[in-house]
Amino acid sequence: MRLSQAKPNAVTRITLTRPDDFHLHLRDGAALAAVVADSAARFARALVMPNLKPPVVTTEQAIAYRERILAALPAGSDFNPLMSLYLTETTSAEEIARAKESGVVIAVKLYPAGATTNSDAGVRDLLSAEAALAAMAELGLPLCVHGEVVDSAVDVFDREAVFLQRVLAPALERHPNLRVVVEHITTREAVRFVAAAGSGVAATVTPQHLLLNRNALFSGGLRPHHYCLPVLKRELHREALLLAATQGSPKFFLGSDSAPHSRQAKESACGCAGIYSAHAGIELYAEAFELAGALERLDDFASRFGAEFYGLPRNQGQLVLERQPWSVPEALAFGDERLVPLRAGGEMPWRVVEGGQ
């Protein structure tokens, strides 16, 4: 990574190596027709999660669904997609291993049922998948996890660290070589279990979770574009995650989870969960890292931690940001209804000058 400084601690450029998301929502049809451009626009590939309706989970699923996602590329983009396949309680160990035998599909997802968007589907009690988390650890298939528990009982800020504690510890003790990505994590508890834990386990951050806190949630009245799941934390969690992402540890790597939704389902009487951030998907991320002062640091964190978790080549190319403020439309085309990205109508102080498709 390359830094370029007009005058003493004012970065003005900055040089990556093209950057990975290995947490994205790109959904299907014409919603991914409209989306997927801006995440090629700045990573060489992406992790595509499989909550769609219905959702993948089988290898055959997942590979219809890449060629999908490849149709819907701008032409000339080399963006390459990684697949997941959707964990449900009768995934099969020979799912599993054809998963493995595919080369494109590289984890499988764990959605506690009713965790969040499209887990309807998703495992009730994580004992039923037995098979399943037995062949992928023998195999090195990674499970990325939503890590919430689905209780009534228990309060939703505190549902990651109860999840933690009562499903992913017992689960990594019976499964000890199971490799864990523990996805957008929000909390001060989930950075010290991810710390703690083995080589085998890491854990993703996304862009709305190092620079907002949950006041933003009410800031003004409701603002439903600012809610997703996880839900947005308190100030010393933000602090904490800011902390971890920037600190230089290989246990922790971008996944934006990216998560359109129109503004009709958004500003509604049951509102979707999800924030869409893939129209400044690093830029978001470099402004984070310099308000930590850890812009040195952005190109093993968004370039290089991902890509060695899950076994694969560091990207070939750059990508090149500089201080460039642009300002952020107030909702972008989404088939025909509108999307409201994040930071709708503000000002992004980042912006791709090079290497973007």
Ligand code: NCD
Given for the second form:
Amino acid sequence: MRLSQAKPNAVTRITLTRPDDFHLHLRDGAALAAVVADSAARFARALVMPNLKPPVVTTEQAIAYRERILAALPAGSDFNPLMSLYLTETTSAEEIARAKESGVVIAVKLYPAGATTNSDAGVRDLLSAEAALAAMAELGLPLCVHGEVVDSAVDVFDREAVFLQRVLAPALERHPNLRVVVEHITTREAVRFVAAAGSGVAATVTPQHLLLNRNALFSGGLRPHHYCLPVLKRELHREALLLAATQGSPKFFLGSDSAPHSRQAKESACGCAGIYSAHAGIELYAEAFELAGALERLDDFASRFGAEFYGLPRNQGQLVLERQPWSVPEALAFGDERLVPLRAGGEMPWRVVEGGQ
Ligand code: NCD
Ligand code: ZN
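Let's see the other form, the form predicted together with this ligand, since the form predicted alone is already up.
Complete assembly follows, chain above in first position.
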């Protein structure tokens, strides 16, 4: 990684190894066609989430979905979609073996049933998925977890911390060799849990959880475009996440959780959870790392630690960002609908100037 500065403390140019996004929602059909170029313009690879309707539960479905993603890419793009399977209570050890053998599926995603968008087919009781978990531990296929309990008796802001103790800690005791990524962590408790766990446990961190706290949900009125799951937390948690992401630990790496929903689906009496960030998918992280005074650590977080966790080679080629402010549009095209991106109508300090596709 190279940083160029015009004067001390004013970096103007960042040269990264081409980065990867290890948590991305691309959807399907017209929505896929509308968003995939944003990720492909910045990232060499992405781990694509399987929460379609119906969900991607077999290797065969994952391979077919991957083909649809490749077909939707701009001409000449070499973006490589890495696939995940959606864990259900009936996922068999044989299906896990097929996934591992495919070379296309690199992870399995746990959605507690009812926890988030399209999670109804997910797992109610993780003990029902023991055969699949045992096969994953044996074959070294990582489990990506949406780490929230769905218990209505648990406060929505506490659901991640409770999940770690109630569900994940016992699962790791039963399967000490299971490799786990706690996805989109949002709390100090999650940082501590992941840091204290063995080297097979890591976490992804989103740009919104590094840049925003829960005040952003209510600033001047209700802000549906800042609503995602797990929901934004207090400032002390944002600070803990920023420290974790920028301290140089290989356990914390980039996973944007960019999750597009139409404007109509978000601006509703019961709006969908999910924030679209792929239009500025690396630029937002550059801003967060600069805020923390840690731009020199961005390359490891964005381009190295995730690949190492998944046993993938580092990408060839580079991506260059320059300090060149640009305005984020109020809305983007999204099939027949519109998509309101993170920071809509606002300004981004960093721009991709080279190496994007
Ligand atoms: C995601 C989505 O819309 O698919 N939403 C979100 O708020 N993050 C699902 C998820 O990752 O929880
Ligand atoms: Zn997600």
